[in-house]
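Next up: just one chain, as structure tokens, the form predicted on its own.
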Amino acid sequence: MNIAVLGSGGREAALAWKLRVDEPEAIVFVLPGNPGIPGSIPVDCADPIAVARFCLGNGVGLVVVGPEVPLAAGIVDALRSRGLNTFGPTADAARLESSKSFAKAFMEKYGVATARSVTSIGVAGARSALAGFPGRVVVKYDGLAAGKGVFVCGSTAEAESALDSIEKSYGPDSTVVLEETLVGTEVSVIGLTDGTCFKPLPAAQDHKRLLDGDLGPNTGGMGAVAPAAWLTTAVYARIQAEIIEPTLAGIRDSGFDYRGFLYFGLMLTREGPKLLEYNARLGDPETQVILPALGSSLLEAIDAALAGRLAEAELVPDGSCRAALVFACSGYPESPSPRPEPISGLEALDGSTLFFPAGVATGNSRFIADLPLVAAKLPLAAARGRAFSICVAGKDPGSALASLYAEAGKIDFAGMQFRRDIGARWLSSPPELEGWDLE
């Protein structure tokens, strides 16, 4: 069976890598992929007709959707209607991510533990509603914004500036969600669902801010670690009871056809777990640590979920600690890099280090589909945004982080940005858990 992964980033590079590990005999295509991912084919993953034509003509028996934009646009609905076995939620179900106002209403209706919020249709109304959130507030653009539509504001002045940004980017009639700021430790619980059952992958911690110490602007993610060892059976039981089970009840009650990945972005507070957001797909860069830390077959679990038999599948961690670091281009996230910058040092990476390309170009600008070389041997350049990530393994968090930064020291390109404190909170249990009732 041939497989097609839709998308072009580091998440899709990791998905393709894991599916090849699970099924070495399969040909794994990545549409459109990027110049560093073997098997990339320049087919627009947002064009269902082009995707279907390619898949039907190349013996593809499974399509796995990576990014959120095609999901929101109904790529799953379109491909299934053409007879293609496709893993991902339908457009209706994907509204849990594509509309923050819809998601907050869903959480409230089904009793999912979350932060207090107000939804305003129009930026002017949101400005008026700021009075109900004195001091710190989270401002969220309602729609998809590539990880850049959420503003964590420390003052009313910062919130006003965030609303100015939303108005400038999306217009004065934009729907905006204002949310109380939660204090605690963030964790990503991501897994598979068939609409009835949820099976978690190893829990991960993302690092959203650009700069060390969680400073600077929000990004798509600058690094991740997995698993969160302190997410014990007792801690997970509270998350399951207060967030996961009510969500599944809502999915069933709403009649959603949800056979895909489901992402719970959580804040662990002293009062208990609170849901920050849903994503209707895997996270990036969480995928780059979660899938390498999975010791069992992802492909078998996907097959089980599509058949409605996810309860029979097993997702077993491999026992390692994984850490991933994102390397971003100059100007990210506010302004694009002016030109591709050659990357040096990739050939010096340890053979066990995983390299997941994203915003890269080849030295001669040719596409990987035209080249017989594997990614590690290509002359690559950092071309845009988050250029690539690396992932290493360790027997414990300390050894994984030491290896990660030893490998990072081998890499260089002009304007390179990366955080030097990924995993700093990985080494100790969150203090918020001390106040939890874990009986």
Contents of the next structure:
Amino acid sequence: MNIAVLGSGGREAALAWKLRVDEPEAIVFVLPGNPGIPGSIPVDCADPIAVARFCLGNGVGLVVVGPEVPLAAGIVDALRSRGLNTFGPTADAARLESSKSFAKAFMEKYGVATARSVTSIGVAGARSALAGFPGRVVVKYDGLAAGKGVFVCGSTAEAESALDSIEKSYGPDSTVVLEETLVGTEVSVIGLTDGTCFKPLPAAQDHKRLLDGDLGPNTGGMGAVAPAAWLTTAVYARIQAEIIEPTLAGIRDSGFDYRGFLYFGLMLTREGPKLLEYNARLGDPETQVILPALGSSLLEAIDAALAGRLAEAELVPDGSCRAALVFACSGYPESPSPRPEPISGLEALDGSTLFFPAGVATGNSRFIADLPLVAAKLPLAAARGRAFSICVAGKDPGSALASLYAEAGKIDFAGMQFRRDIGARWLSSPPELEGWDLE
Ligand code: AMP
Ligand code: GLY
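Cool, the form predicted on its own is there; where's the form predicted in complex with ligand AMP?
Then the entire complex follows, led off by the chain already shown.
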């Protein structure tokens, strides 16, 4: 049985790598992938007819969807209706990510712990509603915005300019969510669900801002670490009771066919866990650490979830700590890179370092069929946005981070950007959980 992964970034490179480890006999295609990922085929993953034609013609028995845009557009519904076994939520269920107002209404209806919020249809109404959130407030555009639709504002004046920018980008009729600002430690609990049961992968932390010290603009994510030593069984039990179980009850009650990855973006506040957002997919770059940190088969868990028997599957961490670092092109995230820049030093990476290509090009822009993902030796160029990530393992977070930066020091390309403090805050300031009343 062959497998198709849909998408083109570092997340999909890591998914394809893990599925190949799990099932060395299978051909893992990546549609469209990128010039650095083995098995990349130039088929547009937003076009269900083209994807179905390719999969049906190439013995694909499982399709795994990476990004949110095709999920929201109904790729799972479309592929299943053509007989393809597809892992991901249907469009209906993917609204948990694609509409923030839908997600907030769902959280409130089913008693999922979250920040107080108000939804306004139209920017003018949101301006009036700001009075209910004096001082700090979070302003969120309702739809998918690749991380650019959320504004964490320190004052009403900042919130007003966030609303101006939403109005400019998406129009005056945009739906906007205003939300109370939560303070605490962010963590991503990502796992699989079959709609009845949720099984977590190792918990991870992303680093969304471009610059060290959590400064600069928001990005898709600049690095990740996993797992969190302080996410003990007792802490997880509260997340499960206050967030995961009510979500599963809501999924069942809503009649959603949700067999896919489910991502809980959490803030661990002093009072308890609160849900910031759902994503209906794996995170990028979290996937680049949580799949390498998984000791058991992802493929078996996906098969079990698709059959509605995820409760029987086991997801076992491999016991290592993992750290991943994203290398972005000059100008990211605001402007495109002027030209592809050759990457040097990949051949010097340690054999155990994982290399996950994303916005890369080859000299001749061909799709390469069998480039090894570990320490790729091909001349690749950093072409767009987040160009690639590397992932290393350590016996503890400190040693993983030391190796990560030793490896990063070998790599260079013109205009390269990467953060030098991945994991630092997570290690130095664990969450304050005094109010949690843990056993
Ligand atoms: P979201 O896409 O809703 O997860 O928001 C993106 C980022 O904005 C989150 O990862 C947080 O860093 C921040 N954020 C979102 N909502 C809140 C909130 N209510 N309080 C504090 N920070 C938030
Ligand atoms: N890294 C955050 C996300 O994938 O949404």
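The structure presented is a predicted model; accordingly, all values stated were derived computationally and were not measured. Note that the rigid core is defined as the largest set of C-alphas that superpose within 1.5 Å between two forms. Positions refer to the first chain, counted from 1.
Once both forms are fitted on their rigid core, the CA atom of A424 lies less than 2 Å apart between the two forms.
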